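Taking the form predicted on its own, here's one chain by itself in structure tokens.
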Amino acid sequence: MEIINTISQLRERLARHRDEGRSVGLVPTMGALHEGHASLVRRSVRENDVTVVSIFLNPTQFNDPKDLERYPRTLDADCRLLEQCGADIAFAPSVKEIYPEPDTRRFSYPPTDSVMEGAMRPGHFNGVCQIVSKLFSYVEPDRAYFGEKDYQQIAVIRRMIDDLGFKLEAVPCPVVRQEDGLALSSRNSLLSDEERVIAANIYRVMNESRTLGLPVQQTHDYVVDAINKIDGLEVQYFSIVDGDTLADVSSWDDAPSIVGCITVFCGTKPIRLIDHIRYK
């Protein structure tokens, strides 16, 4: 596995495989990879000739500077990770080589960006999709991997592919769980092994919440009173809704495939974790 650092070196190498016919997977991390990451990889490596790994903390996406500060930063396991899921490049830039100057591009997708994290992360969405792009023009990929336990944003990606004209498939992966149900995440790393356990209760009670046959509201006030409870968690939101346009229902026939996305503090630093179920 080759590590690139430049725009310019990625371009190069990716362009001696497409002048061979090669397709080109992209999976974007901001690194700290686990599991759940090694999935896409490895997907990615199933479906193409080539698989791209971008591993990049994009500071734009982040409205909290102290969150930013205290997210995981493991860049030499994560290439071993990578080489052992058989990519063949890590894409590791530096802040100024994405960003020489201040990217001041606006992107809108209301109701899918506004809404859940669009509201409660001011400009989240905007820095995801700022940096997607770039990635997207970068490698310009045949497919790129997004996990599913980020389901907001891979609506909000899709709406920019198609807004920007983007050749590509963005495939959606499966979230990995733990045995106990937690949602593998990166910021996992930060939690102790009691608030792991606790953590785990989020999946339960939602997972739970599938089976009492309630109407959407009381299904929506089980979930968030069922979860407060629990001695460590505190919900932030949790929203039952359209799974193509994330608006909100008020009856399970309102839509399709409906969606119930939640967002919980845990612990007492607190660490703030996302995770969704599917209704229907």
The other form holds:
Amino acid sequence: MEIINTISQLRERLARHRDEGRSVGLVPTMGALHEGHASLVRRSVRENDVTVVSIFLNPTQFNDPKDLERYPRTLDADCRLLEQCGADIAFAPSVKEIYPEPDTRRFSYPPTDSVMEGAMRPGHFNGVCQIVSKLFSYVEPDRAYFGEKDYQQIAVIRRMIDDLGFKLEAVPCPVVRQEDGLALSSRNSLLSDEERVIAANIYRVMNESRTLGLPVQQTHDYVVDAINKIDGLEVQYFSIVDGDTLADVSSWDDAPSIVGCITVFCGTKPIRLIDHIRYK
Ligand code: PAF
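Since we've got the form predicted on its own here, give me the form predicted in complex with pantoate (PAF) too.
Complete assembly follows, chain above in first position.
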């Protein structure tokens, strides 16, 4: 696996692959890689001739400087994992390389980017669109792989792909979970062992709510109340929405696909965890 730090070198390598007719898969990441990322990389390796994994802790998508500061950084371990997964290129640029000047572009795709995470973290999806659009134009991938754990992010990126006319397929990949149901996330490494055990209740309760046969509002209230009763967990929001537009639904008949998206504070630091569940 080759580690590349500059856009010009990346473009030069990829041009050679393209000249030989090879397909290219891109897996954008912010590093601190875990088995969830590995599943995306392995899939890209299966489906493309060349797999590029970007490792870039994108400052423009962090609205809270403390969150950026404490985000785990594990470049050496990340590269070892990527090598094992069969990635061809790790693209690990500096902030100066990506943003020699501040990026003043503004993206707006309501309601996908204005609800839930968009409302709680102003500017977050604008930053995601800034970096992902840059990566798409450097790499020009045939396919780009995103974890469904960040369910809303995929909806926003799909809107951006349509808006800017990128010719690529965005491939959503299922959440990878621990045995007890906790969704794998780079942020889990910031939890204590005890907090990790507590955090597994988030998925357990959401999963349980599917089996109760309650109307939408009662399902919502059940999840929020049951999680808030657990010491060490506090729901920030739980929204039951149309799985495509992310608009709120009030009945199970309102949309062909319906998901519940949740954000929970866990522990004393506290760490903000996100997850979702598909109702239909
Ligand atoms: O999902 C992430 O890790 C990031 O939001 C992404 C897509 C790599 C952009 O920085």
